[in-house]
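In structure tokens, one chain follows: the form predicted on its own.
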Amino acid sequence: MEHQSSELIFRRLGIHSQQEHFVYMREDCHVCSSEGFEALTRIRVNYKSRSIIASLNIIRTDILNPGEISLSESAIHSLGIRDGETLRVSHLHPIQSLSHVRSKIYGNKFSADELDEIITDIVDGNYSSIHLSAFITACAGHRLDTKEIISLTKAMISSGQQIHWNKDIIVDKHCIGGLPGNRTTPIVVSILTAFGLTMPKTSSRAITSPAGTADTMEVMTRVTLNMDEIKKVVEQENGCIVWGGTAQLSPADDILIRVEKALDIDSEGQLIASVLSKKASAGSNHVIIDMPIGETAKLRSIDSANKLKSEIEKVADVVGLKLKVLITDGTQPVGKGIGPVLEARDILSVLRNEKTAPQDLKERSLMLSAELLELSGKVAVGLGMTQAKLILESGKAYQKFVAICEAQGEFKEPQIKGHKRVISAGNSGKVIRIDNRKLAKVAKLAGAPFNKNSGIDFFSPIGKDVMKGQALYEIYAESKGSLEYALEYLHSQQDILTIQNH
């Protein structure tokens, strides 16, 4: 009888809430009354042998009938439930690992076991956004020491699936971020796999940028591969370029990143654990980390970069990664395109060795490829660049890229379309400064990355001489409204590009 009193009939309302799990019940629902549920109460929702934790939203209209319950789309997907089936709800037992978070807030250190408990609860969906915010804040501001970062990294690795390859050398790369464009990954993967090395690249979608590697690759191929499909592609072509979300590698990372970005908090310890747990989970053991430094990049000073470099090297050594950190120029965008379709065009232009290909994107990709070739030990130190250039300029990298795309499902040619507006120089002079963050925001307001054709085509690198009225960049948008929205922000900013008079 107790179970029957907490049972409700499921009806789908089609409410999308990103990855947050929500449950929707009428205010006069007999379960709400008997259990004493209030809005935003965390409750357990059970369906057959599965269960999730969700936050309750109270409905005060007749959108649900008496005796009905609904869920957000992410919760529906997790449970695999259909309309008309029965759900059972119950109170959530106290989450014991939250006591460890509270202890950290008051200045104590995490033990390895405590971090294991916390990460397990996060992956199981037991932490609300408020709980996640508390954990992230407790770790921010250099509050994690090296031992804690190592324990957090290990906990995140063990929280999800891990891929094991029957090869001694598995290569990978990661960029700390902060530069619009900079879509080197598909080019590097193509060069390294064409050489014969194994590079199973799992990449992210954009969170605060105009495009992630997965968003850009999705313009040209399928990126939502499961673990078995990833293994099949890698066995066939030596590598892949897929979205990491479907692979369930270090799943806690994706959850934490969403909340970190909403809070606008960059925790050094969690950044290290995020990057290295993904690499180790994918089976990589030879890794290059690209750290761009610039006034408007994610890392703004050489001191902060060197501190992060030292810490990440210590943790990598403990988790078994041979790692090299490269501190690079982060003062301006890389490539011309900012946004999925425009970046895809640049990638293909470099791979096809077109005369109009952005040379900065080509050179950066070659440099990263050369470093990885040498780090692997398969190419002698000093010869990596020669080998990388040979593979790219012979066309072998392009052939391999198309082969990887086809193995993942298809190869599609990107098509640039939509509304556009040219932004011209207000005066003659030399471009001396670019605000990467504001330029990226213009591209996002235009619709990137969700509208794949939206973004910016950028023509004005630092050092370029421009004439008054000359095109600096073009904004692309899939709708007039999005274009106007981007232009409204653009006109309110005076320093996206700084042009010094001659």
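Could you output the structure for the form predicted together with another copy of the chain, given that the previous block was the form predicted on its own?
No partner chains or extra molecules come along with it, only the chain itself.
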């Protein structure tokens, strides 16, 4: 006996399907026969005056009773519905902007209006992962020209909130591609704000890497602040280092980036639009871009880096950002720690000018700070490094860091704990190559960043001579299960580090 009404009672099942909305309906509901079981059907789900689009999954057991319907967690959050309330489902009319995506696939250029419509639909949750993937693929491989990249960047800025600061100069930095342990941001923010410039840094949590700046900072302070709190901290300390999620900056970027990572594809145009839309939305106007290059980094060659540099500078100029790109070394991890607590330890060690502080992390942070000081126009060209060193080595940067943390809510000393496993050299020789991606993956599978203590303590840089059996790095894991999971992966890989026999 088919359930006849398009109105059903909602019951939460608790299924978190990440960003795509799903609707769960019993097989015997007439909507299922109308919409069909065979196609990858999307339907419209209506609740009071709200409405979302969701992909249909069919329930064949009694986890739902006749007349009941369920939704994935993101869909519930979007509609704000509670158990026992009534939903109505209706047929989904074609999403107009998808015809623009098809037009691009057939070889046409995107107009600014078309990109606006596409980005609006993406932010509204109207694109399934299939549609997002098609859009990303259609833009990849240099298929966006400069004009289109500019339009995409502007559309992404308009798709969310924009923060306005009442200062002329707002400095910012970004690193393209994750280099394990390259946690320079907290040190750079401390130096720049101690100098007197304004650096309201909003950062993300890691998606596929073992830590993002927000994850690492969360070890030492609060990072989830609302806009009022953020503004207060910046007012007081010239800066902050917080999670950007509450600010709703370039929300299309957050949606697209997850699919791009699942595809693992380079889309230069989208990369530029992603970075610049986030910076412009954050109200920044002077931006340093750190671009590490290396065989296992995001940018593989000096040629591809220079092409990207040239394109991003063009677009930055049009959207009103004063931007400088720095091409740096991406062949190995930076610092010793990979993972939130271990990176936090390194950051404090550099800020406190400890003798055992990782020098490469210190040098890179100073270099980026120097360039940013000079880019702001407030320090003469050539004097940035001296100024940065002074601020760091005098202890002023550390004082500022603690002040920022306390303004954000607290300053906590990181505690390192958990299960450990030393990974040793299988042969004697010299470390000649490090696979950054695989090393980062070991740290991630050990539980980082979700488990803050998980990660890797790394002490075998390129050029180091090691003896067979000598410790190369140490894996930290909060749970035995995660440690085993990481080791299972590690043992399946030959070349995380390459040690060449003498």
